[in-house]
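This document starts with one chain, in the form predicted on its own, laid out as structure tokens.
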Amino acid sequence: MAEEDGTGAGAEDTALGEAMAAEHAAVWGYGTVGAALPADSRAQAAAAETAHRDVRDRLAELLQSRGVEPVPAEGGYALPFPVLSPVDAAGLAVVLEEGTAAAWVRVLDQAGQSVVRELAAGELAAAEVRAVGWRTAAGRTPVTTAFPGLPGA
């Protein structure tokens, strides 16, 4: 972990950065994920959509502030697999969810402020528990994962 007294700032803007960029996918993913749900299914991916766009928005401000530029969001990104039905679009949030909380812990290892380290143990969270709801949908076992955002888990 970073020390508090900010000689870490460096890796802890790096690990900011790309959970930006993690932020980024996410928000364009959704869309897809969207797309291939019956349209009484979508709230589940536009509520995720919106928290994905509202902490990529905090993570802007953020590093602003730090003076920092933010990490531009890509044209476009490559899918995992085809999405083809609402099983696939499920199975897409999933990677979406669980590749934001490995940015996150990236964050949690590298945050040197206690301010950085509540954002990302908060996001997280929300990763894990946007992504419960995912596995349920795409009818994986298990639903939760003992450690979320590390490799293996």
Second form
Amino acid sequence: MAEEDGTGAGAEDTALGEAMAAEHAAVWGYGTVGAALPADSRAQAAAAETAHRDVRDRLAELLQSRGVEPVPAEGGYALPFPVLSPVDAAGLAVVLEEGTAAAWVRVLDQAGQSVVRELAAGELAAAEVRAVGWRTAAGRTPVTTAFPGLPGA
Amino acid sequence: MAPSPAPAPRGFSRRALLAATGGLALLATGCTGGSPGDAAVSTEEADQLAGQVAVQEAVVAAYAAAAAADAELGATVADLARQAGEQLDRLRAAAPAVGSSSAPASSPAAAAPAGGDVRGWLRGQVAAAAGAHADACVDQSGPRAALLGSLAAGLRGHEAALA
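Switch from the form predicted on its own to the form predicted together with its partner chain and give that structure.
Everything in the complex follows now, all chains and molecules, and the chain you saw is the first one.
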């Protein structure tokens, strides 16, 4: 499928599968983020979870349309650190968004179809915009990064 | 909450993240080898990438113009301006036609509105550049697409921070 510019379909599909795995993790992780936030601060987490759920479903449809089995969610996930406060929750959300950003950059690197690059660029930008909000909530500076998703960013 | 004994997913695990992005390590030095889509850069792609250098130069110039027009804003966005410069450096390194250039940003930005909404003007300049990089990303491939997509996302983050 991904032969528009000579790139192999396998590499593109593999990268899309990795992105789907990252989206699964984000959907799960935002449950933890929301649970650690006060009730009046959960809207941001809920919106992010919905966004990740939507793109995960979109990826599943895309992979299925190519005859590729979508990557399933893991049976369980390990948190990178204890999430005991709203600041921890915001920090976890940053990890989730940066994880998906890295996966989408990988898709850009491997994609052969422009429509896939368009999808990846859009989701990468959305992840970074959400990350800016969470870095702010976590009290981090700077709240932006020059190279979202790239190694060493 | 104690970490689960379950295996870390790809979205969390540092090792997995490194594996997922390992193929992009060469981007750090502007090298474009190693990706399936990394065939020889066509003239069209090279020209387009050079065009994006000019777009990014305009962003750097816009931050400088905003700081000149509003010193307080300039101090507030100093980190963003620094990041814009870093983006320009990496883009120059990746663009075949201008990779060896060490000249300072030369593309003039439109003058910041003196006494006006400098922050809003700057945000508009950044947003326009983010859109241009994203559009160009779709027409590139391999590490060049990854770099342009990342730059576009970074500038979208700037746009959000400037809101």
